[in-house]
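Below, in structure tokens: the form predicted on its own, a single chain.
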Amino acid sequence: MSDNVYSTICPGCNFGCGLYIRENGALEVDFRKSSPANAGKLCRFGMSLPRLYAPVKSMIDGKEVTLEDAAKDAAKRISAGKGSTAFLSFGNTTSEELLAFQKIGESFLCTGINFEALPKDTYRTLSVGLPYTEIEAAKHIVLFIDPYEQYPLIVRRLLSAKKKGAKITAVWWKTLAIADEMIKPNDVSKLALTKDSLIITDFHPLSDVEQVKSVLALAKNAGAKVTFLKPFANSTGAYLLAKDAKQKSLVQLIDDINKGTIKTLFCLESDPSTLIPSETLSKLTNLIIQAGQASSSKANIVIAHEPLYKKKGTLINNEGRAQALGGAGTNGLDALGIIAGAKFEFNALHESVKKAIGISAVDEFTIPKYDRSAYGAIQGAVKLNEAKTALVSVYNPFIWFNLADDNDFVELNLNTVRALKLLKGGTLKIKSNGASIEKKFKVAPVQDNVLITSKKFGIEKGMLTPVEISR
């Protein structure tokens, strides 16, 4: 049997790591060296695609039917259900795909972002970010994430930079091996930033809104640099892509579908019960999801085709670098075309994306000239940690997959273990909303009154969620 390979990007996050995938019975990763986003390395979600890509097949209310009759039956739904239909995607797709799903979504788009609560001449600083070269030149880097949990190869990047005389500041819940000064978050009034300073942070879906302004503030204040990761394979090209779209955000949708304001979801590549409440979810009429791999969400319809790696498209990494998938796959775009009622040609809209991006090829080796506007003055503040004990969610590939990690557990420090006399081996109790559960632990240098997890466990209320511990 002949192997059929793809070079392909990864859709762990918007980093454009490139890689070839093999299909030899079973999937395989490969290398791919000639990447300049990566240079062929990978981090550990990487290299667990093969699990991401389970097969999926199209249905209707349980019913194995054919992608035409799956996407036709949505069309209907989506028709009668006019007014009260919203559009999902946060960008794990080709950009020719977005465009598309735009023509579709006019009146409820969400990209999962909250773009309409920023200023709007932050949006560019915010879509794209910087090239890693500009990471790697610079004198001293502030990380308000934690890299080796959240975008592992970006360490590399920073790796490089320390050895050219770089200094770095984390803040950060945890100490990191990588820094060279470690800061609290609740003491951020003590970061000394100068023109020299690059920051380093990240943009989600639940990203809260006055941190973002906190760091674009402090950032315009200090004249340093700032680039904001993404989590989201084509994150940078959803941004850029929807630019002048009206957009709503995850909070809005998830608002309007308990009301009962929006009753049909279409989700496009984008599995809905990583980011919003089961309990929300229960209340549509109609849950639609178009995808090229298994989802965790019970869907009345599922539209599937091909897998990312076999698309035909295009997907801009988070440095605004325009990257070609290694496929030929158009079923997707053509599902777009039944629900819409019109063929989507393909090469039109990829002309679509390189105008949208200002280039006329695409070239993963060079990245396009990006204007990157000064912004205005922003109030914003470092929301502090009120709580007594709060629970810190690392929010990394894994959870936004739903896919399965071995880091069921919470990391806490010393003082607290023997605060609560613990025993080793044994399990904490955490409450929090009502809710109760046991968890094992691991001693980490956290700071005093925070856990720590990059795990999902059902109870978080966004990146901090107050709790109580106990034995």
Given for the second form:
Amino acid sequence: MSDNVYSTICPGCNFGCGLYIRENGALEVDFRKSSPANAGKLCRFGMSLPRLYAPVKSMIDGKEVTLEDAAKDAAKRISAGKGSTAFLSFGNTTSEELLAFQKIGESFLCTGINFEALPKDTYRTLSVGLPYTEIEAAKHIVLFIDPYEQYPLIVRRLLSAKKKGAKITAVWWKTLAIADEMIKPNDVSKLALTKDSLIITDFHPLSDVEQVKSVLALAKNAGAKVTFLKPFANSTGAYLLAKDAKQKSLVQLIDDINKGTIKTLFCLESDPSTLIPSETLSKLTNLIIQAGQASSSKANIVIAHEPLYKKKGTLINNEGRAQALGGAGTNGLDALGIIAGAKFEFNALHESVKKAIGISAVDEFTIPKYDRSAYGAIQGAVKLNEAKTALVSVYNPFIWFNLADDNDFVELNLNTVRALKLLKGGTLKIKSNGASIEKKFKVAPVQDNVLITSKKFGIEKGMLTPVEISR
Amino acid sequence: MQKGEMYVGWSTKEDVRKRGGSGGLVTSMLAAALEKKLVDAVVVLKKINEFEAVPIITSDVNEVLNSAGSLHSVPSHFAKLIANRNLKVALPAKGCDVRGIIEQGKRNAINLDNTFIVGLNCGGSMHPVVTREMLEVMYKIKPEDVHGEEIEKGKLIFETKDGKEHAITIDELEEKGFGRRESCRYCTIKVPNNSDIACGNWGVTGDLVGKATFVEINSEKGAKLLQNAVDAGYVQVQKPDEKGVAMRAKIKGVMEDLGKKWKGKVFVPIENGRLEYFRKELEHCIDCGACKTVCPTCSCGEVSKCTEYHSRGDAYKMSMYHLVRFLHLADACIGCGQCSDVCPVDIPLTRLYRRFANPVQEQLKYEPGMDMRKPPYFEVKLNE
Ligand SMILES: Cc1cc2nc3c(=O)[nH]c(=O)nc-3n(C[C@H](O)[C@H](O)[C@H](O)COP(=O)(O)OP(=O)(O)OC[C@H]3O[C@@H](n4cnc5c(N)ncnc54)[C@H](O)[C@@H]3O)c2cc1C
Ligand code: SF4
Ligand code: SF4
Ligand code: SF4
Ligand code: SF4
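Compare with the form predicted on its own: the form predicted in complex with the partner chain:
Okay, now the whole complex, with that chain kicking things off.
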């Protein structure tokens, strides 16, 4: 008897939280206290990883097969559908696999990000965030996120900054306990920045490009710093490696599938149902998913390899820190090799990854030096919330991964409760575009005319959904 | 050999003796227990570097032999690791490990008859991230250059690869916010007489300093463990000298007093606004549940009072989860510091739990994990 314990990184977001996964019949999470990004601490999602890593089996059209057969069949369908195949990976896997994936896609990789709509000179800033120690040393921090819900491990860094005297301003929909000053998103013009300010926001496939540009502009004009947090385990790696690849935004991809120009979609460690509507996915001739855990999408082919915690490879976190996964598995690469018709050698890919980041060895304790050259003048139009009542979707790891959580309610303020004469313990009716749902509610310091949810209800249209509410 | 006896001993395997914290006796005793089938498995720390090691349950004697050495920057806890596994197991255990194991025993999650607990004297452990920072800020050395560490005469000494020693007093380190975890500062279990056999370097004298372990047998199981190791040829023992016995008792007393002093310093009574104090401390809680998962005296599993009374949809000023836990752990908390270690928003949880536990345990004259007394709350009967 000897425990199988893997030193690994939580895939829940790009924070880079280290942990151990112990295989003890059931999976268990153990705290890796020496991990530099998180000191072994994990958020609610990290604590739920045993649930995320639900076993998956290779399948062709619903029939169980071997990984090899699934990959071979996928290869056939991809080559038959040449020209109408898209390759999608949000960045939930190793840099080595992502490089191999790009080779299959012939330098075409969809991370879901709309890079083409953004000036090239902003890519670095968007891809690699600032070291957390820089956040802790900031004098003024401006949040465009809810740190508690979205990137929980940032909270202790913010608290540490506060202890050292930092002021925290939040541009957000509800009062955040950590903030010294609150600004409503619609009043963002009141935000006063200086060169001592550091903006924390996030960047992902659903980010509104104009909003991203406007935050970049705010920082630029004030000489402030800005850091973009990201929701996938290797978002930073994916964006750095794909910087010269042809890209397709999520919106374009959805459009192409709807038009029928894309008929085969190959997803690597990415559950498309979290971002692509099911009506769209059902139009595909072939949905191929290569993954290490079960997903909620109905795929024609499932290529099942080891879960991330058993893999060998490199992840790059928000700070640009290269981190080695502690597993030894490379059968994800093997599967990609079958599809490419050429074997992928881990070592060669690993060398290329290091070269791309400019490091000679992966050392989790040293953040590589990145050329964080400033970007040029930029403009963006902030989209103000004009809805009478808006449902704000706060994307968090549970939503990105389609994992159930104990959060089937909306948050609203006391004024709203009184105005609608809602009953304690009762529910609230929410209508949008003809759809109607009934939800429990929680009273919270949310702004007037806003409902907040951390769960996907199915009636949303993006991050802000105009809704009508009643008792 | 029998309960109450004391020895000084060491490993007969030269390399284990060298690598061992003080003579490798513990390692050899664990290996012998496995080899001679006294147990089916052993828990050891698999060392990754000076600041990281992962606890594993193993039946591989070599893995056990490789584990020799004390890691002061690895604040792990073993009780939950072996709980609900029905193992015949031997393991090293700091005072807090022992207490956690005993409490799990009382809750039927560990069969203590099948558990051989090798206690380690413990002056305290440090958080690895704090240690790294301390090395850079206070010692001005790179963590990667550290080759070994020891505590001697109130100083924390790091040896670097170039053979140099770097020493700073623990008092100075702790004044600057480094050094031992807060819970260790006020922990008063310095010699774990609640274990089957208590091992440490206090009391080792003369030429044997650093090369032998002082042991005190606390139970029949402890006697069996040591006798087995001697019979198997894994360890050699001799009677300690009187000077050593006295010295050990003295250091133990000094350390316990220091712990009490720290306790006074940390737990300054809150005169006004106690509720507000707790509310404020808990205000950033993200409801991750790690503090419950890690707590070595909690054996509730999925369905537990603290989670059943709590819903994320509640809008209370302080969550029922915490309120229930404060009360539920008042007679059980052993002050091990694990909850503070893992809290993602750095809430000083152990301090909060101890604010409830200190008065309750003092009044009930009950120290959890120190003996087999039933937890007082188990005795509470409702409407009978
Ligand atoms: C954190 C810590 C603080 C200590 N403080 C004191 C002290 O103040 N005074 C004193 O007399 N003795 C102290 N000891 C005990 C001492 O360092 C030796 O462990 C003891 O003398 C036995 O020596 P050995 O050579 O026989 O042990 P070894 O043969 O080296 O065996 C040590 C065993 O302890 C395990 N171990 C190592 N680090 C840890 C850890 N952090 N937590 C749990 N298990 C661990 C190893 O896996 C191994 O099984 C401490 C030990 C630790 C771990
Ligand atoms: S989801 Fe993000 S913040 Fe939470 S544990 Fe995982 S990596 Fe850390
Ligand atoms: S709580 Fe006590 S026994 Fe546990 S590591 Fe700290 S000092 Fe040692
Ligand atoms: S409440 Fe905290 S300090 Fe007390 S026993 Fe549990 S984990 Fe240890
Ligand atoms: S560990 Fe901290 S954040 Fe998590 S539930 Fe406990 S107090 Fe809350």
